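To begin, one chain is listed below as structure tokens, in the form predicted alone.
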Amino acid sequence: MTLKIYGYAASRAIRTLWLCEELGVSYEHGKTTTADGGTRTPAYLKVNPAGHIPAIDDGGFALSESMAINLYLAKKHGKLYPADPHGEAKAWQWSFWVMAELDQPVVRWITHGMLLPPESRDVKIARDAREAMEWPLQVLDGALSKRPYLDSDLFTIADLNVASVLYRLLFVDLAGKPHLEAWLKRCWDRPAAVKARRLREG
């Protein structure tokens, strides 16, 4: 059966969309958004009923959270899934780590910082969470300072999810952080990445 992967392609389902292209797996894109109520169908619940995007219905088996799907899928699918445990632990870490310390931050800058009217935006909001990104984004600067990826030399699902999460800042500017720039433009400049792109910018 088709994977379906729920959510719009401009909210966290990018990341799924993404894996999804570089895994070459089929899946049907149900576009289900927030603001029409889609995600408090009946039918949409049953998938996740928590009510939020995004989620996947792989063959029956319905899973939500965006790193929970795509550390499954990955994994699935032995493609981007580090073959040993260690590498399965980094992944795991640095996938809960960019959600625990930049998710928010990063919507709560960006969105105050630019995507809001200007009449709409609240400057201090934007200030605190610029100021709460810098230490994280310094701790990805190092990190990628010894070598091209997150945990290796190769691209994997734990640059994956983290350059997925950071995928506004392609679009600010990151002097002083050179090894987290590079590596940023270098995970989207992915082929997959470019067609992921293309669904969410049109």
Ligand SMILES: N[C@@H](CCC(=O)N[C@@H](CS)C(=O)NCC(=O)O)C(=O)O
Contents of the next structure:
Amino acid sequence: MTLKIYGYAASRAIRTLWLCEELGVSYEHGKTTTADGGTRTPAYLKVNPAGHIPAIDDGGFALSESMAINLYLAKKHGKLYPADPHGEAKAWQWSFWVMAELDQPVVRWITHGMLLPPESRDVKIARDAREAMEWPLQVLDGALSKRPYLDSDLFTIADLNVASVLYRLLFVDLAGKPHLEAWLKRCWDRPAAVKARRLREG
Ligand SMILES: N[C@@H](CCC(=O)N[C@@H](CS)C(=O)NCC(=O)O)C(=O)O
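Switching forms now, from the form predicted alone to the form predicted together with this ligand, please provide the structure.
Next comes the full complex, and the chain you just saw is listed first.
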């Protein structure tokens, strides 16, 4: 049965769409949105009782949480997933880390800095969110000063998961964080990422 990915491409579903392009896995894309109530229908709540996107249905196996979905799919398809326990643990570490340290501040910063109409933006929320991002971004820049990818010489699911959370940082000045800036561009310039971006932007 074809893998089904739920969630419009401009949402966190981009993370899984990008991964499936990397894996070469065919999928059906259900462009579920919040705006039309799609995340709260009885049918969708059977897939993800938490009512968020993304979620997947992989032949009757339902899974939610973007990082869990991506770790599962990469492991299942044996691509971008570190084979040794230390590499695997590092992929978990970076995936948990980016969710704990950056996922929410990035969303708050984008929402109040760019997405909302100017009259609805709260400058303080945007400023506080950007401040909260500063230390984790420095940590990333430091980690990437040693090796081209996160704890690796090769692009892995750890890079995809972290870079996918930081999509919007492609469009801002990361001066002072040259390793982070170069790595983020390298990740998002990958052919699979370009395809996923087209889904999002096109
Ligand atoms: N931690 C979750 C967050 C999921 C999430 O909050 N998704 C947003 C869209 S990007 C959503 O579903 N919002 C609509 C809603 O909560 O109804 C993940 O990484 O998958």
